[in-house]
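As structure tokens, one chain now follows by itself in the form predicted alone.
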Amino acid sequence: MSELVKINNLTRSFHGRKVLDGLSLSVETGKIVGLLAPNGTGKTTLFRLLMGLLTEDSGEIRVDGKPIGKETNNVISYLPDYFVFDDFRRIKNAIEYMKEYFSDFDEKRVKELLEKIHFDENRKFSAMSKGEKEQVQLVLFLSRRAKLYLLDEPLAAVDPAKREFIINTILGSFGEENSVIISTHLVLDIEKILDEVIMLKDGKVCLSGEADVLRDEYGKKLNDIFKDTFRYEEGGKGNE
């Protein structure tokens, strides 16, 4: 295994408040990592920094050994926490867009996944619920053959009955040569697939380690460790 993500002493502020405050972490290839924290504590900010959509105040970020830029964007598939295909009429239009802009997009794979959730590529986005749109968006971004998948709250809008499919789709996109980082506060639904955990608090890593080691050390499920760690949090402070 090799180090795919390396972050050292990363700081980012908004309106004078440090959302990330000297954050340091690393992620190896071949791992499914849970980035766990309540809403509004820097998870989305970190993903946007990894994508170059924001710039850091200070610190260093490396993906696949390179500074953030075009080369790193080519190996990252970023699923944001909002729907990005509102300008497209049908699923097939979004597929054409993905084919045009991402050389690693696997059209055969996305069609197989759409068939599993019983979605025809001619279906209009305007006729879908929010949860249905999120499912389609997920399979589109997981149909890239990326080195790093960044999934920002992939289960938030999905019906509980569909979450098992989503989790299996994530597992199906994962291999020894890539990694998945899942940002979420819905720990119970994904903890069974996590290899490692990174919990954020006050802009820093407050707890991290291998999932099985943490379970043994605390004698609890990850979800219970998460609830204990953030017992006194008041909730989200917006999309940060």
The other form holds:
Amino acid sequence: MSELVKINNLTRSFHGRKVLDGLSLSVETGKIVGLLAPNGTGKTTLFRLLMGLLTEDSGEIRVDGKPIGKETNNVISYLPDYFVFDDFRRIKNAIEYMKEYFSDFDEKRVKELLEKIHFDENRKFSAMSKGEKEQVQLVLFLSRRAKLYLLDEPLAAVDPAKREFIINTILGSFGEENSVIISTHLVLDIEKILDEVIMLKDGKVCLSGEADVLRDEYGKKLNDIFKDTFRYEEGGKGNE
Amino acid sequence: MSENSFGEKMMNENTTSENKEAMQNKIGSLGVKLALRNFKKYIIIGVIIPLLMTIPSMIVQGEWFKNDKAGTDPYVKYEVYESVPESWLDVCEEKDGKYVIGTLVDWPLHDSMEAVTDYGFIIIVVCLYIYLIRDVYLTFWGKRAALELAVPCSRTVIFLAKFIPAMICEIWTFFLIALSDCFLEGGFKLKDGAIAMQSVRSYESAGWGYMTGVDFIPWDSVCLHTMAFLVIYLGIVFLISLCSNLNRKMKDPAILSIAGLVTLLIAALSFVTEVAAFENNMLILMFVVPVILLILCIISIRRHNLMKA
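Could you switch over to the form predicted in complex with the partner chain, since the one displayed so far is the form predicted alone?
Below, the chain from earlier opens the complete complex, with every other chain and molecule after it.
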């Protein structure tokens, strides 16, 4: 397995506050990685840095061995935590856009997935609920044959009944040649599919490792480890 | 064995350079695709509506062409032209030893046509400014950034693919505004059958006299409007880009102060170069500030940052 993402001593501030503070991590191909942290701890910032939507203060980021730029855009499919398409457009317009600008976009796959969830391509986004839009957006971004999928809170706006579909879609897009990084604080729903876990605290990695190893080591579910790790922080105490 | 691996290595290197070249070609064509897509997006508000807004001035121009019918059309009369025409563009005719000119007099729709054109173009220009600036903002700092900046193109190409169609639409609109002004204020007429011979005259023969046309399009006005657009468009892009870089270390009040100072500096420089351009009769001087801003925008957009972390 090769190293797909390599981050070294990454720092990014906002209004003088360090959102990421000397963060180092690596992700290998063929893994589903959970980036677990409470809100406001730098998960979205990290994804935006990987997409080049933000630039780092210091440190180094490499994806597929290359620095962030147009070449890395070719291998990353980024699902943001909000809806990016214009509301007055239809699903078919979004498909056309993806087809036109992303050479790895698999039109056949998107049509299959849309059929599964009974979405007509002619439907307008303005006539959909927030959850439906998020579902369509996820389907569109996962229909790229990318090497790295960055999914920012993919379950947040979706009701529990639809989460199963989303998890299955993620698994369907995943293979030995690519990796998925899922940022979420809804650990319970996602923990069964995670190979590795990275927990962020104070802009640094506070806990990381293979999901099974962590479960064995702590004798708990990942959800409970997550709760324990961040519950102390609320009380203003350390972990020890 | 070693030969094989050397051959394989060479093949890989060739393939890599071919891939690189293919990718660069693809990125180049993606840039053109993006520019065309943006142009298509702007075409209604930036090309078609301004063109429709010239209809009233065309109607006025149609009336002017009736000057040949002096005597039969109630609003077109021959008036004596006081000075002896000198310009090759002059369309005065000699009748009974006097120079006369056809003039549109008291045409009742003239004022309303002028008002429709003036207000119409003001609304179009304001809408166009808002639309174009909103579009570039949404792409680089707004909700569409995650989608549009994910395209495998450099930030410079993505920015130029927005800026060039926006500039074309603006220049087209300003050209049509100037053309409408001409059509509203005077008339074109062929002299001795030569197509190039056109004349622009005032309909109002009283007061300030006939405007014997020379430059039938006021290019200085087109240049001035274009300069204003470029300064505002590029200035806003540069300011947002600057603020998004400053917000790493600074708080909002400090950023706003710097943005305010930069705005004043841009406005002062624009004013100075505009005055210099008119005084020295060098319209090109007007574009010094826009060119500097364009370079600054390209540099700052390469190290692009969203406004929020």
